[in-house]
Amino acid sequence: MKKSAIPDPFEQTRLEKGVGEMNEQNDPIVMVLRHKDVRRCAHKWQTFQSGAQPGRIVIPSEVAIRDTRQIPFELDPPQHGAYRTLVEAWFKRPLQEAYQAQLSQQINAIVDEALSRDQVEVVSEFSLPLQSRALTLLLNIPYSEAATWISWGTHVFRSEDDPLDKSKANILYDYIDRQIDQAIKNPGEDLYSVLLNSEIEGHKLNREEVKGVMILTFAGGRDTVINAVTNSIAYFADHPESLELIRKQPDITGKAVEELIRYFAPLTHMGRVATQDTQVCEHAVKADSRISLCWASANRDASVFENPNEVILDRKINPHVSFGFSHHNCLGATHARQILKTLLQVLAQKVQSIDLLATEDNIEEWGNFKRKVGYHQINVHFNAK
């Protein structure tokens, strides 16, 4: 097996019971392990809710170490649309000319720095640098605030000896409300400024709602973007072939996008608590219970995908939920897909082969499932085209 594999540890489960289960945090869970189940309760949010307490829908439970309810992930229709409508717009930039440009600019400045080394750590010298700084762009700030984030390591809420480190979580919760100070000041053309400006059913958003918003923000698309950034680094030191596919035929490259994410699954799943006593493949789930969407179990369906643990790049038909499903769809799947999209184009225009020299892998434990999500450390060399 390839280092850069990422095997299926839910198939069996998945095909003689649909549901897994699990105790997280004295809170049980039923896992939805099918694709179909997956994207059925993920649309059927009467029964399944995200708007509980704040903290519960995610996995592990944040009940622990927020009160802030994350916007507009934790709310449900109407309410999760309206607040989606407003933000929407602005989350959409990566779509710009201008923008796309200046993350190409960042991109190729890092793969740049990478070639010059005689090895590079990807997940804390490659991925978290790269996610970093190209958030500054989705923030409209500064590029040098990218050093401050960096500096909190890989994981905003999770340390070495704590999942749910309460006082690491509150350096960003405490760096965010003087953000939030600082646009009160001096209102500007960033984020911060724009959300206070804004408002929603006939009131200006208040402090907690603008909080909300960014929480998520920083939160949702840290560990994903980088899980995925450096699986794809890993993937193609194992299979130089690919990039030299994406190479001979750039206009894949977009399939090829797709198809890394579905194949990583970069989170592998997220929570809703039930609203009345309910089942999913005959298996009861009370009212005040949670299920989680198990979008990596769902991604790996043999009903749905052809050949689903192997990556094929240009596959044709591939409608995996790894940037969830329905209402729900990340809001940051256009900033997620550029950098990814933009990544393959600079390593086929300038990598011809990237050496894996060690890996450690990064397992995740939920009940009797073990599941690779990525890794705590990988050491690459990359060689020049």
Given for the second form:
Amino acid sequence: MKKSAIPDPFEQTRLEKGVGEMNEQNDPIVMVLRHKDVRRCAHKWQTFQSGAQPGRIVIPSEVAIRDTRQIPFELDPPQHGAYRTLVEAWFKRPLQEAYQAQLSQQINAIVDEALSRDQVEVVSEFSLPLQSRALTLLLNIPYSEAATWISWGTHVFRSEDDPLDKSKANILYDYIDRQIDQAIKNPGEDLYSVLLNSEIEGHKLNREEVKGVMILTFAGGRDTVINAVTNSIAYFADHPESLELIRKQPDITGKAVEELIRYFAPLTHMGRVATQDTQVCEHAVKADSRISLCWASANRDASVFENPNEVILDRKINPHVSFGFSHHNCLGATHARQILKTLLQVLAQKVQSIDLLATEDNIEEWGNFKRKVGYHQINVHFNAK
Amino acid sequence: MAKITFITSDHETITVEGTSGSVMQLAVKNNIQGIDGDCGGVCSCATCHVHVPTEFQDKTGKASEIEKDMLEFEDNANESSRLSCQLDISEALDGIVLHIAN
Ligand code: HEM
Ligand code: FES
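Given the form predicted alone, corresponding form predicted in complex with the partner chain:
Let's see the whole complex now, leading with the same chain.
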């Protein structure tokens, strides 16, 4: 198996039972594994809610370390829609030409730097700076702020071994509190100020609501983008012919981005809480217990995707659920897609090949399932065209 | 060359011409309101949902199973629903009128 491969640990259980089981902080989870069921459950918010106790639909649960409700993520319709409408246009800004030009400049600079060096550790020296700098565009704040986020390293927001350790998460929460204070004192054109100034159902968003949106924007867009970028570099290192294909047929870049995102599924799954006794695949789900929508498993469902374990860059029909499904689908997807599209364009233009020197996989454990989601470390050498 | 008319949910009527690509791409290029084409046309976002009036349905043909499964969960979906990224532009579509779902 190639080093860049992301195996599917769910196949057998998906075929045989349709659901997996895991336990976590004494709050068990029924993992929904089939494409059709994942979409159905994501759609049925009346039965499978997001608006549970803050932190509970995240896996591992953040109930012990967070009180702030993430918005619009931990809300259900119709409230969800009201908040989402407030920010939707803002999250579409990556479609603007000026935004795309700046992003392209950033990614060109990062690739140029990588080309100039003997060896690059992709996660910390390529993907983290790329993600952080790009986020300054999404928040519309000065580029220099990225240095702070880069300095946090990749293991911020959550203690790897102890989901009950508050100190990591507090780095982010305290930081956002300070930024909100500043935006109150000196309003500008940034996302904090825009949120502080917006109104919902006749009242101004309060501080806790603004904080809820900002925590989500930071947390939701960090590891996901870092893994997507890192895994793309690993993939092209293993598949120089794919880089050549994009060079020759730039028209397929959009499809290639969707296919890589399908294959990587940077967010493995996300929880919901059952509002009533119900069932999934004939498996009983009790009221007030958790299920998870396993995007990673659904993306490999052979009843929907031909050769699901292969990357087919110009896959034409690709109803993947890496960005979720239905009303909670990813708000950051426009930004994430633009990052990957630009990355592929710049790589195709400037990079001949990438040598994989050393890799250390990042393997998640969900009950008995072990899933590779990316890398802790990956050392490469970039060869210029 | 095909002339395609879009009627938006605000009842605005816009006619544009296209020669190749998908109807979604043509709509996005012309900034037609209600067609976003987020996924670029691979059938994973449904932000390209249109209704095809009965009289034009033999021009477009039928939705594939995968497209139908996607539409099943969409607001405003009915018998006449299609994802416009799955409609390739050709002479056959000349004169068609499409109602944008969202
Ligand atoms: C490749 C990168 C990304 C992937 C794979 C990803 C994946 C997802 C998924 C699966 C969901 C649905 C969660 C659910 O149904 O409960 C989601 C929601 C969300 N994502 Fe992303 N995400 C990515 C990047 C980003 C970025 C860059 C941001 C912003 C900076 C972001 C912000 C959000 C927000 C705000 C939501 C909640 C939307 C709502 O509840 O209405 N994501 N994301
Ligand atoms: S453009 Fe995404 S489904 Fe048609």
